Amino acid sequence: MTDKEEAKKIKGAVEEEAKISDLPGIGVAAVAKLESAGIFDLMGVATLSPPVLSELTGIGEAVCRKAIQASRKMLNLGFMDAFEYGKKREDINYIPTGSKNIDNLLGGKGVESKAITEVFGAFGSGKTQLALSLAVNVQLPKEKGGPSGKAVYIDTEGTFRPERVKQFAEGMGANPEKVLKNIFVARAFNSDHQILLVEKIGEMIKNGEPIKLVIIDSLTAHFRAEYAGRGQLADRQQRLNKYLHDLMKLAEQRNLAVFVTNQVMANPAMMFGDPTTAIGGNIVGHASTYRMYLRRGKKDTRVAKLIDSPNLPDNETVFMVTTDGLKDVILKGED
């Protein structure tokens, strides 16, 4: 193929829907290869390097790069003008959490798409439960608030319970069976397992899931037990960090959302005030695009302080976790 018919082949995937079979040089045999590594898309071929794809399809180095650069064009990864980037992110989706004071401690709507929402809290304190209710909530219709779509369960700790989901149904007046046939559940046994579900993500979309919402609860739980003592705990961030970045990278590509639990430790350093930190550090702490604290309150109600946004001040609120599922406590001075 010459450079001009590999130009005019590029120039027509762009205008209609650009496949991985469009590059030149992929032919079927690699696109079922990388398809069995857990890449659907261009931007699965565009983030790698040339000897990496190579080693995924068994084609020649030269050729890689070929294709590499082809899909780099088609996506057109440059950089635009913050107006134009304003205009790509309309698309974005919201996920209510079933409390209005939460949804306006995260900005007035619920829970972003294209971003990781990260809650950490101790024992009881409600993450799960939240959870749960988005897992209900993202199958809300547009004209209620929701996204219309399905939601992926990821159970780290065996949490999942069917029972309260459809509890949450009922108390929103859905179809508690219908709502449970919208949500995806696996049960992760180790950190393997719980990085090759998020691969097997790509593969639902593909096959016509409409996926807006994926749940990892929780998100350190075997990383934490698996690499133990410090000897081994630049081998766990490091893979952290990558597990981070791919969930990045599908609520980026697939415009959903991403929402993680994360277990606490007490810092034996914190001489006053309150010593809970979330376990992974860093790696997590710059990961996640909003983080909320969450703990016990008064009276049974739980509190959610948001401690990091890129767009919204650090506050807090209360509410309840019932029987039906969330419900706001009215603050002192608020109607």
Given for the second form:
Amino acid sequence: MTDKEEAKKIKGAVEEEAKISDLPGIGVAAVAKLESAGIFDLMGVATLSPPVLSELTGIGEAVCRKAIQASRKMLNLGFMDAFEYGKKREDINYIPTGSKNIDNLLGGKGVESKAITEVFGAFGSGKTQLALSLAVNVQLPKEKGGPSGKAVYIDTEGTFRPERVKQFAEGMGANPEKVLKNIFVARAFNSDHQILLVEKIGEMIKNGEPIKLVIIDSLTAHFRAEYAGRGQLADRQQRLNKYLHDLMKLAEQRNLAVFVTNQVMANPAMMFGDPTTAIGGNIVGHASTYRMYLRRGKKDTRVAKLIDSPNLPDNETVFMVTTDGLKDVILKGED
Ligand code: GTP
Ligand code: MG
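Output the structure of the form predicted in complex with guanosine-5'-triphosphate (GTP); the preceding block shows the form predicted alone.
First the chain shown before, then all remaining chains and molecules of the complex.
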């Protein structure tokens, strides 16, 4: 292809929705190689270096270099002005949690797309209940504050309960069977499997599934179990870091919300307050856009606290887990 032809091809591709098959040098066979390496779109190409892309796919390095350069042009990667940035944020959608108190804690409308929301807390603190509630509420239509989408639930601990989803659905007057059909559940047996499942989501979306929420319950359990030794900590953190970046990329490209649960460990260095720390430490903390800490409160209440949010105050609120779903607790003075 001449340079002119190539430029024309790139321009045409930008105007429509560019696909990897629009890249120079990428024919049917190369598309198949890219796809079997888990690369389905331009962003997947644009973010790699020529030797890495070549190694992953078996496509020659020179071809890879050209394809990467073209994909970067097509995607217009680089700086954008604040106006454009604002426009990019306009299409963000929200998923109500079921508790207005928690929605308010998160800025008013619930869990946000193009972001990772992490919830951490001790066992029984309500992490899975919150995740299940979101898997139902993501299906709410726009008029009811939802994005009218489907959910993917990656279950690493075998705690996904369809019966519980049914109760939540009934609690909001929805058809339980329909609600269950809009939740894709996969049990992840180890961290490799957990990573692979996320790669599959891009494929599902490409096949037309309107996935607006990806839940990983729990994000860290397998990593923690597999990298138990002290000497393995750096490896674990590195893999976790890459995984979180892949999740963020998915969230941004597909305009969907990622919701992850995380366990806590006792922190012996802490003498006052609640002596627990999230697993994965700073890596998970920095990669998450919103972090929420859950703990049991007085009577049957739960307390949710927002931690280190870039644009929201570190507030606390109270809610309850009931058979029908999450409910708000109205705080009355000192009881
Ligand atoms: P781990 O996964 O063990 O770390 O805990 P988690 O934070 O995911 O806990 P989960 O969300 O599963 O919370 C379990 C708690 O939710 C139970 O102890 C109950 O208090 C509450 N719960 C679960 N199901 C029901 C229900 O059907 N009715 C009511 N009222 N409460 C429920
Ligand atoms: Mg759980």
